[in-house]
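Just one chain is shown here, as structure tokens, and it is the form predicted alone.
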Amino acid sequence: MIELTQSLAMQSAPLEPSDGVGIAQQLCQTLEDDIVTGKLPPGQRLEEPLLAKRFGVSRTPVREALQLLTASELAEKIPNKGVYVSLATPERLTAMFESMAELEGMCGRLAAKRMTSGERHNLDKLHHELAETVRLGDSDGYETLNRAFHNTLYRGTHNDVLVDVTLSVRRRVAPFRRVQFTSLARLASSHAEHQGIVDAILRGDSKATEELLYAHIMEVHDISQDYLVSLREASPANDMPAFK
């Protein structure tokens, strides 16, 4: 197993709660990004003391963050050894994205039928704001607004149970979804896919909305699979915890 290196344990700016997001959740998101972008490779041990030093926090939020990370299946807790970075197998990743695509499609179908005029207007407004981030090449801004765009779709179903289930699955694939936004070309193609979704919702075409959202998510799946393959090829196969 690979130990956490001193370079990855370098001091970062101390974290503070932001926009209603707790410190443990911020830590988890940062670690998710580090894993999916390859900064924390598969098989790397995640040590509480070094992570607490890096982020300038106590070990309690670090421990909570590692529990969240384990729940997302990007890390694995090995008894008597600690927590190590793992990555889903290609089959597991496909299963997660298929679930996400089905749920997003269902959300789209219901939203096309149930969204109020105000909700449709807000969705269209977000779409135009996303266009500006594409023009500027602002991947971070696009990722933030993209999350708001999809959340608006979910809420448009007016089905709280479906929203909760969808958000739960989305959390599992969120790190992989973020990877796509490192490519400026992907920002443009993602926004073009959104255009079709918005048009279908504005005309109340539930079937088209469902099909377009399913295809939109499976496009992200293909990008994520390619990235997962590149990470696995760069890591020793027999030194890599992975979920089946």
The other form holds:
2 protein chains.
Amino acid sequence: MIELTQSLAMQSAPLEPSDGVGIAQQLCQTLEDDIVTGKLPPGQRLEEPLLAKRFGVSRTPVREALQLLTASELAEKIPNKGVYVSLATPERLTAMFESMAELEGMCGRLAAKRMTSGERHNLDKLHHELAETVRLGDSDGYETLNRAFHNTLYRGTHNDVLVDVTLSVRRRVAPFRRVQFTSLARLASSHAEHQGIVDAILRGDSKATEELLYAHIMEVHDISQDYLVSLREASPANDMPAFK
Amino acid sequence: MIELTQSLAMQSAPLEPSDGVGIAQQLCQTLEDDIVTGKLPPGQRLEEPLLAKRFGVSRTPVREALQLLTASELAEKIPNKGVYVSLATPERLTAMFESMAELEGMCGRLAAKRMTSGERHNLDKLHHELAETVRLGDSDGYETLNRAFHNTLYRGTHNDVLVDVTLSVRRRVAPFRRVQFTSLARLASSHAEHQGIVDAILRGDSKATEELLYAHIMEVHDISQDYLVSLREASPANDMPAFK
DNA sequence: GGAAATTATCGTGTATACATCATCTTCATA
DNA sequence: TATGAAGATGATGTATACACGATAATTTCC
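How about the form predicted together with another copy of the chain, since we already have the form predicted alone?
Next comes the full complex, and the chain you just saw is listed first.
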């Protein structure tokens, strides 16, 4: 609880609008990272004055950043009550995972048909690099490469809208999905599942790719569900009035 | 061009924050309606001072509304250059329709398995009400009921996240999809396609439902593509600097 | 007369000030 | 002591003011 308050109140490096992008976008990115990595846990309240002071800016860009977070469903806004990091119900988490599995399967099916030989080679290369992180037990490295692996799959559909939609759902589940990478055993089994997926794509088997990807996502459902329950038991949200 | 300028500059009924919802949300809803109905055509610039004056509010809620529109991809923001109603490229429109078809098919497949008998009955009832609007040539009524028809399908998945995702894509294609309803012949053929879909759902045939819905959406692709081309030929966007 | 540069104008990005609403504290009363 | 109402406190919602950047018009120079 203490470090949470600090993570909100602590002064950070002052953001400058001198970059090619506005302050709000930088703020949004920072907050999103903090949410995904768990520094800002689900249920955490995000107060404008605190954030403004922390980043040394006015409330205006802070409000804009919070609205961006709310639009991507990473945060939830309650009128006249403030913004909170989204805390899913178990039912909603299940719905998110099913959606994610369906979308990944869909992307895989299309990608298996449409990827260029260069793209397929790239995917295979990432798969081998992932093997190395598993051998080293480098969960951070695995997470990064795993994201690249799946992104390559999405882009293999050659459909930007589908990529956008899939990524938007992926971002929403990210805070709960992330815990799987803390288990080295899960890293290994995840990579084993990737093997089948890569094989299916390389031989252009769209049906197998779809089914394997669906199962691959659903594998993570149970472990994330447990994590969510533990989160909800001891969460700032418990002190909240009428927060879901 | 004149009426476009008017639609932006004309004074409207002053919005009040007295409602249960904020001004920004009302503004966003109004602008969204104007975009979907074509009053604000793709490519149209949305200037904050003009909108603020038109609705008798300050720039703050206007900015918030524009950001909401941007988040739902109905508008596009170019830093230091303003916000414009989204004008898709033909390639992007194709991508949107493929995504929409995939999502509708997915929803239909799940709904065919999961809908309660009450929900199935509701869908059938809407289908019969749609028949009446076709008989009367009531394209506005058809559009309204058609939306309800598809919404019922989405909700039949019993997955709120999937419903959200599908609706978000649906909103994005709405401005281009709408033209089909101006043709009475299309109304009739659309309704005929619905017949097959309803039949498939009533007998719980998930595979047939998926395929029919995919085809149902793709039917509209060509006619919307033509509309988009005509839009891009004579559009305010042509006067724009570096607008896609 | 045409092209480049300078200035003028206007919109966006940010900051600050004011209004409104929710919550917590406090004190009076049953 | 418990309860409830009134005030205090602080956050959100909105409006206004200023700074920066982009575009357009005008002027100046070739």
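By rigid core we mean the largest C-alpha set that fits within 1.5 Å across both forms. Positions refer to the first chain, counted from 1. Note that the structure is predicted; figures quoted are calculated from it, not measured.
Of the two rigid parts that account for the rearrangement between these two forms, one contains C107 and the other contains L40. The chain behaves as two rigid units between these two forms, and the smaller unit swings by 20° against the larger after C-alpha superposition. Core-superposed comparison between these two forms: T60 shows a Cα shift of 7.3 Å. The shift recorded for the CA atom of L87 between these two forms is 2.6 Å, with superposition on the rigid core.
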